[in-house]
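The data below hold one chain only, encoded as structure tokens and taken in the form predicted on its own.
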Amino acid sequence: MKSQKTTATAEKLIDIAESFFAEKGFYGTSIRDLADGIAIAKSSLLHHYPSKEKLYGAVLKKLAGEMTLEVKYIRKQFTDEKEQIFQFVQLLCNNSEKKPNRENIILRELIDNPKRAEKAKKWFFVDYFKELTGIIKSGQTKGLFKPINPEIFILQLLGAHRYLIISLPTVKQFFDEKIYQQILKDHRTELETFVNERLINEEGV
């Protein structure tokens, strides 16, 4: 059984690793970077996580767990699937501003993952994706949503959002703060418009 000290160190490593992976990506982060970040010996780090891949996996597992719980909370709080999907749009946008490390890691994972996909034994975001498509499928059974492919819709929604997030650092250099904030506000509106036009079945209302 792990001691409280061991567990606390492992959790601190995950927090430090999250920052490094967000800034430098999986391939740009070394074991030495991570050990120095928490001020422990490299051998001690490897005692908790035998490889960088193991530590990275722990970070992804943590993030995926948090994201899945957020969607489950929305589904529990709101019984109407239309409200659920619009609440999720707001969650997406809010998290991009409040949790930049998470967003950066997800974006880097989408870029870097193809290099490791064939060797990967687990995709940590499966439950998150199932919760999201579950909203669509449930709404479709009630006639609230159009009979579109739930998986494709969610991928398109996430893709539209992630594309903007990738561009934000560059966009911020070109425009003043007022215009930048307006872009963020309009982005939410555009995502809602996408949901309305692509998903909502007005005939079933």
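Everything numeric in this text was worked out from a predicted model, so none of it was measured. Definition used throughout: the rigid core is the maximal C-alpha set that superposes within 1.5 Å between two forms. Residue numbers count along the first chain shown, from 1. Compared with the form predicted in complex with another copy of the chain:
- Residue 173 shows a C-alpha shift of 2 Å or greater between the two forms [criterion: core-superposed Cα displacement of 2 Å].
- Relative to the superposed core, residue 188 undergoes a Cα shift smaller than 2 Å between the two forms.
Now show the form predicted in complex with another copy of the chain, given that the preceding structure was the form predicted on its own.
This part shows the chain on its own.
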């Protein structure tokens, strides 16, 4: 079982790289700091990932894979598209509290990707995005959602959430620390309202 230790080191690298890239960005993170962070030599890091870019790519790939899986799981678990999109809102909010790194990395990647894309790098979040717009498109054929543009709706929903999340540390000075949890709860409710207003409700009205 020689590969066990190796795998463990590689995974530790991914983990610490995820948090460092999230906090300081690609250019702000040095592979020296990453290696020091898990107490190995820098050249040992480069043994597992032959370049900083490759390591960064591995982090993105793992992150995108996890997120896509989570959405696919929701789509398999619930047949009703309305239920799916509300479950996704819950997933978004819950993950932001459990895994705050994610939003930072995704935002940074969105900003930086256009430059990198010129170097023929693929966008890791394609499947994630297509799963989400797929919910809306599927729901629209069943007459569950209003005839909005699915891509715009998803981007606005993700944006309304992620922007607020990354703003919180900065904006927190305006809030009483005690009502911080209340903010997160109200935000969740507002997101649900946003979704709800784009549903077609056959029974009411």
